[in-house]
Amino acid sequence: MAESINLKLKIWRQRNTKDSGHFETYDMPGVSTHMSFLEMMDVLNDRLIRDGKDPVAFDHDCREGICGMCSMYINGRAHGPLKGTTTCQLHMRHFSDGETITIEPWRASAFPVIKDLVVNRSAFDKIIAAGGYISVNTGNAPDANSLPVEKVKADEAFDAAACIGCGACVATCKNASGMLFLSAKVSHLALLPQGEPERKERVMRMIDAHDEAGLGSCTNTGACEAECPKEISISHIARLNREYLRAGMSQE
């Protein structure tokens, strides 16, 4: 494997939400194949700053595949070409010498561009604020076995809780639906006894918040699951629908 490759980056530049935006192309010679994708972006920005130019704005935080901040569309794929991988976990060895890499922000009306590759994902915050929590009496830490949970349900809840809220599901869905994110949060709490007291109200409030944020309806194509870096299953969307029907019937 070559130690370094020469690349051309075609990056979306947009000064603010109101700006129409455009692509700019940058030559990147001698990129180490050992770099992560974000390290490569750091090298580009360092060069732009030294040249007195505006660096490319992009979100990042943990750089460990946990926080979901590193959201980019890379060559037409959310988080790039690898399955089950966030942008920060993507390395330059997966690209070819002489390749042109197109980098864009998430494309969804509910995620307006703030600048360049940074989008406003507060729509997800509103969904969580509507019901992504439990209300419990505080005090001494309870014994770990005081609320037994079936192994199957515990595993399913854990898989749902793996969602990092990056928004790849919204960016990938042709309807810009956030149903995979929403269903993961609802499913996580619906499967656990701690989430039972607010189970019915939670799903109603969170779906209302989803729709009010301007996120679309599920397409049932499975694109969200295919592009999710944590490989959240669309079976959680089926559970979300059951939870919603159950809550609706109880109100009649």
The other form holds:
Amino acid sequence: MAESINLKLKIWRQRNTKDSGHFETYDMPGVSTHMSFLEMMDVLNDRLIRDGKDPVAFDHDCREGICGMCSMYINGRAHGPLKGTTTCQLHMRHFSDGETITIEPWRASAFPVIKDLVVNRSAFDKIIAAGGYISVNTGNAPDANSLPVEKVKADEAFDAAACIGCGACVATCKNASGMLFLSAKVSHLALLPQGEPERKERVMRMIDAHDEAGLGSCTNTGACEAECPKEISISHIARLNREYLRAGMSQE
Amino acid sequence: MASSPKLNSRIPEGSLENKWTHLKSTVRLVSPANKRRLDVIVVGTGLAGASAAASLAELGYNVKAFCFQDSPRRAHSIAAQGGINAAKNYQNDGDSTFRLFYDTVKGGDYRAREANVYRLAEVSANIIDQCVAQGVPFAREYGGLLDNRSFGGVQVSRTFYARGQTGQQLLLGAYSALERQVAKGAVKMYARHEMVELVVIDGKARGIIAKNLVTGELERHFGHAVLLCSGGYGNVFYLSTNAMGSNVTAAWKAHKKGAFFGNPCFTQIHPTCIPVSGDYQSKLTLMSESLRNDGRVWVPKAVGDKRKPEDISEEERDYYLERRYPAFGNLVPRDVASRAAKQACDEGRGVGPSGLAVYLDFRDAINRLGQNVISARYGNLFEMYEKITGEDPYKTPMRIYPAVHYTMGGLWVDYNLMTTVPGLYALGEANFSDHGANRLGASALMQGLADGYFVIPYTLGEYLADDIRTTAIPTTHPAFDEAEKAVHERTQKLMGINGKQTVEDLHKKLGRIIWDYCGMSRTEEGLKKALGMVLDLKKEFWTDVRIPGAVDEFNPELDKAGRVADFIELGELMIRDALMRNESCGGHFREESQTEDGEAKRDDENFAFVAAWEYTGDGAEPSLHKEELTFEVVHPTQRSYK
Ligand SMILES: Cc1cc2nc3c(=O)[nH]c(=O)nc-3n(C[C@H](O)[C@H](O)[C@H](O)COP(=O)(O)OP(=O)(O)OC[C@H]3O[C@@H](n4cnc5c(N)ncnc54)[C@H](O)[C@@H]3O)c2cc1C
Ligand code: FES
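Next block, the form predicted in complex with its partner chain, ref. the form predicted on its own:
Now the full complex is given, and it begins with the chain already shown.
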């Protein structure tokens, strides 16, 4: 494999939420294939700053695929071409010499652009605030082993809870639906006995918050699952639907 | 030695086991009606901040919480991998509160306060109960009960974990508790906000100036008390395992307003990280300590052996941790493992392209347990390794090297977690309190949540009980004017420099100095040299930094510049502290002070104290205050893991 490649980057530039935005193209010669995608962005920004230009704003923090902060739409795919990988974990060895890479922000009306590639994802916090918790005040908990949980269920709950809240599902969905995100939380809590008492209200309240935030409805295309960097399964949406039906029936 | 009169550690009366109980039953209380009238500012919503904000709001206080990320769910705590300790003794392997306390004091090389550590061990069990009740999906055994693993420096299995994502699951638990209070209106959450100044009125912390990072606007916020839960300062080294945004700014502003800084030179270099690959590198990635349960560390016996690991026979390998420390083997504490790796590489036996790496090999564990078992235990870590390096650790050993990971130093706090500024508290990694000179694995998560869920809800009342008649001070008070003006002037100054070097350039230079002279091993000569270098770098920064963009917009470079400016000043203090502490202890290794076989040699006669540094003005030398450490229960000995 080549140690370094030459690239062109076509990047979305937008000064602020009100600006209409446009693409700009940058030459990136001699990119080391050992670099991560964000390190390549660092190199570009370093050059822009030295040239007296405005660096490209992008969100990032942990750079190891767990905080969910990075959020680039690369060549038409959330977090780029690699399955089960966040932008920060993507390395340049997966691109080829001479390639033009298009980089855009998440696009969804519920996620307005703040600047360049940075968007506002506070809609997700509102969904959690609406019911993505178990109501237990500090200090009220029984002994942790007093309630055994089947290992299979605990593992499944963990798989759902592994969602990093990055918003790739929304960015990928043609309806900009946040159902994969929402269902992962509902599923996580529904699978555990501790989550049982609030099962009905939780799902109703979270769905209301989701719709209020302007996120779209789910038409089961499965695109979200394919692009989710944590490979959260769409079966959680099926569970969500069951939970929703159950909640609806028992309310009548 | 007597402690400085400026340091009152407020350790409660009574025997070690009764101190916390005694405090809880005698601490002053604030009635529910009065709590509603009291505003508490929480800076930072990682494990410490989110747990504190949620718990205080549940009690009825009005909480305002701040974080610089776009959501509290993204704090650096999210990245913790391996696990959280608790003295539950679920494994029936002889664990107890006392043993956890003892291991932590010993692991910290006898530079922590006994009373604090005992309390930590005491509340550890409650943390697990609380988290399980919140729905944290810890690993379980087939019978449905909780599973445990071992971490370095201990001989029991007391670490609870959620695959390799324990921090994520604990933080999401605390975050959901926090969001529940946000929905109730008990917490007002300010994301993408950075605290840039502390406001002190009549000697008490009364608020902060926060910058809205989206608009660049400065905002004034009043609080009857201010809690700093702003994390550690490992990024002073530029390259570390910390998240990119982790910084010292909140703690440093507080330091300059009167909060003493405790043991700044006590930093933890973690033995198992992915080695540096190039100059463009922006951060280092940790491979969890839990891997040392099953991975064996080795280097070739021969100097300069560059063959592939597969081609090096068993007899030609040096499993140096197992050889040197038979009792603990691969599970020696971090400081010991890191120094041993450095020694092997210094001898020319390091592996990989740079020669700055050692192997962590899973071959034997895979043969013994099967790939499935190893994958169930560490699957995500193996994947992470492969993504970064392009190599498959199921087939070839991982290459690892030590990297900066955690800072034991931090704001000095008393038993109640209050700093030397009345009304200003520090929780989690931001304080200096519980880990002495070396932190044991899986103890930071425990400490952050202990501070936030179980300590501050009690101890804050002690202070606020006197404040129930203080009505909110309007933010038009001259102290707010002054603080805001200082921030504004500093920003103007930064933007006006228009020099040639980027913030990154200067940050890298700082990192190099601190890593070379105040890293894994330190000498008087080196530290003196480094002090001069850092003072020069400070001048360079303030005359040559280049910051693009404007003040009144989303400008991450400007934010980073402010943080790096603070890191430079902190770097100076770290060097002074390391220079003063002419002994080796834990992660602080002064080459002048070692045993015959190269282990850290403490000097209890002269250095059994916490160094608490007082800021005395720009360019002036800080003054040192000592808090004497007395050990009533544990008797300090030369630490041995042999
Ligand atoms: C890769 C890695 C793995 C680890 N694994 C483990 C482990 O397995 N077990 C263990 O016990 N420990 C582990 N640790 C250590 C542990 O994760 C941290 O010590 C701990 O999470 C720190 O928590 P905290 O709440 O104190 O701070 P953080 O989680 O760092 O949170 C800091 C908060 O402060 C905010 N903040 C900072 N400055 C400002 C400011 N000026 N204004 C506003 N907000 C601000 C941030 O936005 C954030 O919300 C690990 C650390 C790393 C780096
Ligand atoms: S930066 Fe944290 S997930 Fe990418």
